[in-house]
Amino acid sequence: MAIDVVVLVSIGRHPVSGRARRADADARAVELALGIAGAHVQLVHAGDPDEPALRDYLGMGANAVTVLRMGPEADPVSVLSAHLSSTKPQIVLAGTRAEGGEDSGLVPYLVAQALNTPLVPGIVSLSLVGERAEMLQGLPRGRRRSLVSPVPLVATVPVMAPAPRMSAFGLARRGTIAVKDADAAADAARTAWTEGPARRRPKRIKVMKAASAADRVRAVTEMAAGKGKVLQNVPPEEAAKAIFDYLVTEGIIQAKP
């Protein structure tokens, strides 16, 4: 029995150039899909038709991507749940982040509250067993663990999850974007915040490992032989400067030039 899973995908971007692509680990979710046995997968877009890298994806293998036409600023939540409540998939896949816009990872989360489904986070593989998904659960330090949920269900894919297959010319040229026009309110919450580039992040200050906890705040508290200096009845100034200095040779924050 065919068995429908949708996968949500995204607009990636190149960490480095910034460049469209497709999202890392919404190609993974794609690849997972089409390796489950007698699955009929759907891939759905909410944002702009026109965007080139959709058919990053359909060059995976996709017959077609239906599009939930709507502008940058609305809140594709709502759109996603309306569309998914009426198709009524078995499985619904998405990655974990996104790589532009919010990159909260919560909108999984969000539609599977609105579908009433549970969510499992972190698949790296999924077959199904009569009614219910068998799932190995991407876990730190390369650990996996054995989950099984019944259908339907939402599940998020990471990074960790297998690499997806190269993008291939022809089937992206013959796959095809079907548009549907979505009424998607505005987010307002989103219209009020000021975007910029990331900032460094601090360097942390490296803590000596003690047995009790007296050796640890004495660790913390007080400085190594020799790489310090005690400052006593100084001006204001030259203890500031003295801080200052400090911080620049440790790497936690950069000098103007």
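Under this definition, the rigid core comprises the largest set of C-alpha atoms superposing within 1.5 Å between the forms. For clarity, every value in this text was computed on a predicted model and none was experimentally measured. Positions refer to the first chain, counted from 1. First, how it differs from the form predicted in complex with its partner chain.
Core-superposed comparison between the two forms: the Cα of K241 travels 2 Å or more.
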Contents of the next structure:
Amino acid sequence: MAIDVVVLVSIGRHPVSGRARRADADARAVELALGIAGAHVQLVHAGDPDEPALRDYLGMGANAVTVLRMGPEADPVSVLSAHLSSTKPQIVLAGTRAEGGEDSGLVPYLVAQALNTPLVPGIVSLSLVGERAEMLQGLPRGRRRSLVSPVPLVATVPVMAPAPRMSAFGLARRGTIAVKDADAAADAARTAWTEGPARRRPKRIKVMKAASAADRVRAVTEMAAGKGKVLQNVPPEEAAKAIFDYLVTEGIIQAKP
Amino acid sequence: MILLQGLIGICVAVGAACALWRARRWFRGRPAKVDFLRGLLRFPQSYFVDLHHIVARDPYTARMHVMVAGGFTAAFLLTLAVHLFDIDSRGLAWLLLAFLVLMGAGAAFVALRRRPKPARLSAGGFSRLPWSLFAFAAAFFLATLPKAGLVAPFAAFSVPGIVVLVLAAWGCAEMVAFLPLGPMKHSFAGAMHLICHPRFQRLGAARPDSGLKPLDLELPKLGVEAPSDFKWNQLLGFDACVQCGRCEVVCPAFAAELPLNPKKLIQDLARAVDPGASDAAYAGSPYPGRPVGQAHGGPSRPIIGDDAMIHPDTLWSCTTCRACVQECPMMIEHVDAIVDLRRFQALEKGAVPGKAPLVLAELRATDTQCGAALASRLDWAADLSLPLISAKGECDVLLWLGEGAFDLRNQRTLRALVRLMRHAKIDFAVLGEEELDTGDLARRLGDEATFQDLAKRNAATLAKYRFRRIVTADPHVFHSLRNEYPAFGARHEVMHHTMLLDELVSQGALPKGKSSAGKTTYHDPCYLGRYNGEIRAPRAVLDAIGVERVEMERSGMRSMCCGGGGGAPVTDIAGKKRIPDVRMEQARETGAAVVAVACPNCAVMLEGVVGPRPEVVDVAELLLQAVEAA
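Form predicted alone done; form predicted in complex with its partner chain now:
Every component of the complex follows; first up is the chain already shown.
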């Protein structure tokens, strides 16, 4: 039996030109979905069905994309949740975050919450064994963690996942866009915001007090090897305290006196 | 000699049937507009002039071919007269004897050439061919002796009679009856190919006809997937291949042992038309690193695939340098076939290897190959304050910067060019932010959609301004704007920077200086030389500044590619060697201290070769140095 995989796709923006394109992380999610043996892949987008960049996803080999038509000011979470709870796919994939809008990366979490399924963040591969999904989660510096979860589930795909295939012009042209009118509520919080170009944040300067080249190499490699510590099986309060203390030492938040 | 008469008659009839049988397979292709009458009327010129010029680059082969082909054609016609129609004329018989001797001597050259067999020549049916030629010549020589009155007539069932019959049967089988199927099919298909050539305008053209034809993006299927997607006269062209291996000798990918051999490529395409096709019978050099005999195909089966007739690595090894097209005596269009196949891979399958998909995505998103902002194209020239045509509205020379403007190495070339133009007080301007990539790379990679989009937008920009001519330091841009943009409405005079510099030097617009560069060898860019026939101007510039110029073994129209064309650097198919290393070795052999280049791709590819090696300097840089020394 074919397993239904839905990929949530959004419209991305090229970082240099600002031109609409397939969002990088979402494209990687489509790539990952197309590689799942025995999967029936469907793409779902909440937004404008006439956006040409949607065809970039069709060019990857998915036959159709379902567009839940809604205005640019609407909140996609309720629309997507309503659609997914009626179609009940076993696996929902999405990029870790969009390239526009709030960019909070929260949509998959909110959708998973609405569907009452687990959310697996940052997976770079997925295969199905019976009713369970075996996944590899991508961690910094090339580390991988093997995870197993029962389906249905929602998983996010980061930009460290395998590169997406090229979008083929002919496939993009032939793919179909199925439009469903969605009853979307306006995103009240967002209407109050103003958008502007990102401000470049100052970088912390690493001061290296190295006498020799060997010292400098050591300084760099030690930095890369990480200075954190791994806490396992500790009570939540203790874990939270450790994160809090770390943020204080890094000067990201200030401890109340 | 009723038996001999019968034999000739049957062989001619069987030959005609085999020709029709062979022609049937060409019509598995798509229809093509062919002016048959024009081709037929021009045939003598196409054959005796255009084709002969190519064959004559190898004088031994040319003489051999004149003797065999001329001897056989004349002998065959006379044989029909003397033996089939039994015209009793001593004169004709003597003439026939003379042509048979000529043919026999030619056959000796054919046999000698294959002893020992050079790697570029194929075995199989071609090993048998010299003996079949001998058999034909000998049989009819013996049979004609009595008619010339040199010996008494002999009976059919005497020893000489039987010898004649056996040899004639062998010779006529190869040369007449089964001519369209065996090694001799090149004569039949080759003649048809000259008449119905897919690039008919290339015959007798003053400069190479090299621009790709636009693809109609509205077609239901884009590019070539299966043999039946080729035009019928392209299939005919593949069948014309005589397996001489001249393409194999000049192919840069083959030289660097990338998995490409243009000869096998054409053979595979010719074979793929048959149902249940296989490359097992191919008896020439294989694709380097790939075994022969494991490829399978059919008229409607995909040509490209891991176990299909042609492996994707083979398709993407090509640098589109046109060396094979330049050398092919049968005038086969290898590069057109490669691009047709690539178009399907790129547009219908999205199967383009290496970093190419990334580059194509950046082209679509930013209109540059490297994904830089268009506004940053002039960053290197911040101190030169280049005039923008949007501010001037018109100028004499519109300088097209190209992708080289984003590359440190080529910014030096552009800087030299700008300074030279200022020395010569040329009224020039640049497009600045309005200049998009020409889309040349996308087109060679088969992404015709991206190319056409860029071409149309660039054409619209060019139409806004008034200028006399476009000058560019990039031969790929030059080719694209000059030969491929007219199809999109952009008809402008386009010059390569070496052509402009040659003009300035010869007009005395620049101070006369002497170059201090040592011994210099000039490396012809494929897209300037073979694609556009411009091999004189850069050399003239070098000579004008008193450079001690030496030529590499391969130069001019027969120069060897640096490995930077056709998107090869981004598809990055691995071989045993690297093409630029092979080319640089040829430059080292000249003992030159400097390799003069005239293309940003060549500069980058050749500079990537590890030293010690000659210095890589653009012609503009050499000229500037001489001018400033004056």
